[in-house]
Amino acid sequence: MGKRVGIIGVGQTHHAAKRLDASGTELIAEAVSRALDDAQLTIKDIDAIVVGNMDHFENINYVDMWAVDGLGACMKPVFKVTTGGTTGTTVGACGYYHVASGLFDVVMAVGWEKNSESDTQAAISTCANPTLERDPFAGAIGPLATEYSMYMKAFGATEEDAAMVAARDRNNALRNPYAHSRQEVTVEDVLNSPMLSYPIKFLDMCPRSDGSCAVIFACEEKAKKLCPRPAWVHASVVRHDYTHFGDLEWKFMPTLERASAAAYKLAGITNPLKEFDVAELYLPASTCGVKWMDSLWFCEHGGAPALIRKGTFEMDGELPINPSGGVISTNPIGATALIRIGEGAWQIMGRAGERQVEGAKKALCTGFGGCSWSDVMILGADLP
């Protein structure tokens, strides 16, 4: 078993949909430096670096090196990852690995994007079969329609529940300060905005947004030496396929149930819907916030839409989901899954403001990604 290794860290931008203001390496910059105030460290404080963004969606080579300044990185270790929407938790899992190995005793781990200087669905339709697949599934709509549109026809779920999670999230983000979209939002608001793809409409899907993150990782010594309340690390897990589109299976997600339940498993988790306090979800749709409900095995195949309609994950709910608006509020594509990291540690150390959920001792945060790619990080107040 490796080391014992804590979060003591976060900083991320001011997400929009162009910052303007900012090149991706000074918003690199801002959240690098906003992770080291927190932890009321300095860059020599700093071991190594893990550092990842969608690179093709830019058009930029060599992102490691490239970011540098940005990151502080000069003379020190840097490795580069990248795993589609996954990045965010998938630097975030090597970030921790880095030290749980005992290679590095105190590791940032940044993740990145400005969507605004790239071309998402130019870069995403290029995965595509071109025969089979491009027409329907090329991009991110397509197939989150397609797989809700069967859970419907399969378990009798309806729009109305998925306007339910968009309403919920989005109105949480009314509290969170770096949000990109924040907005007061109802049911019939989202179900009377303009259809996508049946049954994703516009305010059910994520946007496209710039900005950075940064989580800094510490072994057991320094974490407790550095940080009066460290969010530990309980479980880090990676699930994933190789597939067509077409040969997904479209009822659940296999590889959030696979991911799930062998973190459970690491951390000692047999009830999730009682056991966690908070949950950090990479939601890319509000449809996604009730179909792979179940495989997060909070409820039996089929049950999400009852949880959703009994309140269970609103912020005075039994488990409350994305405090900080989610997926669907805030989307820098490189960042966005290790914000869920970051925030779930906020949560954890007592230091999310208007969005902490009181007493918050274990959160769940998820990644998701590619031709269904799910990772998986427990955090918790007490030491794994």
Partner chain sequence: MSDWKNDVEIMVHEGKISVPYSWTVGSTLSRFYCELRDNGKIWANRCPKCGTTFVPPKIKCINCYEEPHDWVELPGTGTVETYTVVRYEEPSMHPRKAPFVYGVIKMDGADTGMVHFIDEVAPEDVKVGMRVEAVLEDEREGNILDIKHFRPIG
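Starting from the form predicted alone shown above, please give the structure in the form predicted together with the partner chain.
Partners and other molecules omitted; one chain follows.
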């Protein structure tokens, strides 16, 4: 078991489809400066930095080298990690591991992406095996569409269930000043938006954004000294699978089931729907906001549509999901999952502004990437 670790500061950029005013390094500097301000620290207080993005989105290798001025990493230990869509939670997990190991006291995790610099779909297709699956099955939308088709057939979920999730997240984004896409939409708007790949429509799907996020992790002693209400890390779990797309279990999400089960065990969670006060989940499409609820053990397999229809995950429901507007409102890919951790931490710290869930004491944060990887981090107001 590692040492206790708390999050003491979070910063993020104002995300947008294209931030013409800022280079990648300037986006990083914006997030890092804001995280330092949030924690009331200077760069001298940071012992090590973890940074991540997906190189093929910008065609620039070695962000850990050329963005050193924006990172404040000069003459500090800096580590770059990249794991596809989960990059943000991976840099978060690495920040946590650094401090939990006892070798570093204060570590900053930084995720960023400047998706406007390239063709996101073409770049993302390079994740698929080039000699087997890239031609017939690559791209971000198709695999998510096929998994929800299967879920609809198996359990009677509908396109409207997904549209309710899309409307929820998009309307939540109206209260988040950092969100990229802030538009009021109805369930009908979502159902009437252009079909991308059945059953996923335009308003069901995440955008691509320019943005960055930084999260500062501190050891117990420093966190207590530096922060009035740290967000303590209760669990951080990563699960990867995939040999080929055809080998995946499409009806459920095995990596999310296994990662969340392991994280709940570490954090002593037995009834996640009751015990969590808020969740910031990496849901790349609204359809995942239906199907993956089963895999987070909120219900039996196939039980998610009933929970969605009851409003369980709305801001005034039993467990508000994505008060920030989530991934379908903001998606700077290498930062996306770290924003989940940052938003979850702000909820615990009481710093979530208009999107604050009053008195939030326990937050569930997830990352999704590759196909189909899952990261889970549980944050709490109480010491773990």
